[in-house]
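Read the single chain below, which is given as structure tokens and is the form predicted alone.
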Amino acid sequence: MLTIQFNGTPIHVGSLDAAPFKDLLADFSTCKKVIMVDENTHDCCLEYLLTAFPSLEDAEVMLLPAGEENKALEVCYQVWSAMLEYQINRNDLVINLGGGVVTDLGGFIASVYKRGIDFIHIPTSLMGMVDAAIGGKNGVDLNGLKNIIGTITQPKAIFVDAGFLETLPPEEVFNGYAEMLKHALILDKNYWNQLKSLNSEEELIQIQHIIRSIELKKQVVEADPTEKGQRKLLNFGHTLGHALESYFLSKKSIAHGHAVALGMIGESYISYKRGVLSQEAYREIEQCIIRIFPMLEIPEEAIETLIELMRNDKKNERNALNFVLLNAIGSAQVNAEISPSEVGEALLHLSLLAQHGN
């Protein structure tokens, strides 16, 4: 068991059997529990936490809806009519079990209810364990644009067990895959080496690179917890790849690891137009991207919208369209700001790469 003190939250990398979870859930041994799982989770994780931790039988089960599409205030609002209908009061412990959507949805349930009660996290997605989880940002969607109303509130423990990855598709694991590529591209060069050549699901959940990742999102955003200056470098491949999720939303969706992936392309593309980043290396990134996720054909229409949703971005400032740029494999700067006719022409690039790919 290895336990990473992470701005006073500490996460607790192993068997939820050897972690101190039973000895947390005895702190709350007089208190109401609330349970907050989606359909994935409630089928195939929850049993498993009832079964070995009998303390939780009396706990209350929340089922939210699973999906990005079910990040949004109405979801909210029902759970928390119902937490009052279950008199869950302030010294109380709402326990996350889930992947990115819960963690995110049900800590920024708990971080406002009755102004904050006691939350911990459970991820049970690659995504979740080396990413969402971790940093205490908790959000919602509002008007399908992605996390503009929500809290930094830190959970009260992490635990990160990688026994529950066994319940993932592939292609749930290869979405956490794209986070943890944006953290070795923007911090760690022989992390990325590590990573660029894996293959297998097998390999990529080892729990190696799972500490790996949340070493390194720990050291930005203990660095600068509220987001001001350097925390933003987490969000390379994020403002393309949030406004790609948001349109495609109400089509045919992309999953969150899939966007950012592509979005990592196009704003590599951006470094590499704009002379901060060699050819070489952009070409390492792409092929290393479009060897795992499928591009897609962006219709010369949608570049509009997308670069609005773009402006949107609640990390942009002044109205300007703000990116992170990679300067080498491993090296990136923040708050560049980019013309549309760059963000244009990356899109441009990636539906061509999607056209040449078929």
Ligand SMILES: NC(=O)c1ccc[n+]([C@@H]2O[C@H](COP(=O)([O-])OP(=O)(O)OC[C@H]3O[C@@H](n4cnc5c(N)ncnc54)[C@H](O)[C@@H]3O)[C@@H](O)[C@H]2O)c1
Given for the second form:
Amino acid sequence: MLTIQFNGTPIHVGSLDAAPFKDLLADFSTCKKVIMVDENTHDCCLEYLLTAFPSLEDAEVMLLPAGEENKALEVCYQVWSAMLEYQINRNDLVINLGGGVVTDLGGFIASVYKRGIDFIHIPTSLMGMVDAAIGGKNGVDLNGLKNIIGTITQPKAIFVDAGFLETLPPEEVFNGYAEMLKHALILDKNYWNQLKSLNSEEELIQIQHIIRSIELKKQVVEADPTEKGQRKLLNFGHTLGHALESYFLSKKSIAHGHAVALGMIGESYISYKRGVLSQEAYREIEQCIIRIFPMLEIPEEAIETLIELMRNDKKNERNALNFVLLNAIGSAQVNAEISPSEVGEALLHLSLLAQHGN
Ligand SMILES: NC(=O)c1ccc[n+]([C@@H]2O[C@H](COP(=O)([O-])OP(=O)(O)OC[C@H]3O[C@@H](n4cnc5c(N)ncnc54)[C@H](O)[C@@H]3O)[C@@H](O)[C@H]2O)c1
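Could you present the same protein in the form predicted together with the named molecule, rather than the form predicted alone shown above?
Let us now look at the entire complex, which starts with that chain.
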């Protein structure tokens, strides 16, 4: 068992069946427990939890609908009402067992219920383990805009047990890989060199790669917990990525990791066109991502809408389009102001990649 201390929150990496989780349950033995799951983690992960830890048998299980479209206030209202009905109090515990949607949603629900009750995350997707469960950001989407309502509240503890990944569908493993690549691109060339040619799911979920991502995220968030400066580095690929994710949400939705992968190509392209990133590095990034993620045709008439979505992105100030740009593989800069035409060019380039591939 490895424990990484992160802003006062322990991240325990290893089997859930080890001392830290049992100790936590003992600490909360007299309190009520609420377990948040979605339909898939209900079927694939909950049974293990309830059979391995009999003290959880009495827990209230909240079954959330799966999918990004349910990361919404409407779902929160229902859960808060149920929590009131079950008389969940301030000293009780919420256990979020799921991917990034469950940890974002469950963390938000717990962080404001009765002005905040304790919660822990047990991420079950690769995305959750390497990124979503780490860092204390909780939230929901509103009016098609990603994570626009939320809190920054740290969970009491995080338990990363890679055993849960056994049932994760392959495409979801690749979604987590996108955020691992992001950590490497903004901070660690050596890690990028380890990740860039991995192909199989087994290779991607190796524990040393998961741990390296957690360490890199910790390094950035601890230096800037409230996102005044360097934490914005983590938004690399997300300004374009969130806009694409929002745009396609009401059509044929695309996964967060897929959107970020496309966003990273687009934002690397802008970096290259600005002369900040070398052409060689840009090509290396493009090839690595194209090998794994399907490219997407973006209708020309969508470009204005996408730029508007980026302007509404909560990361932007004074209506400007602020991006994270890459200086090189393993090094990035925040707060680069980008013109709408540069963004449009990057979106057209992404679309061209899709047309060439088809
Ligand atoms: N808070 C943050 O800092 C942060 C960072 C990155 C991403 N996110 C958020 O995370 C979300 C994406 O996370 P995600 O990719 O985990 O999505 P997700 O939670 O929707 O999980 C993906 C799919 O995998 C299923 N699943 C999860 N674990 C499983 C398992 N062990 N076995 C079988 N199926 C399983 C889920 O039910 C879902 O269908 C987005 O909403 C994104 O905004 C948040």
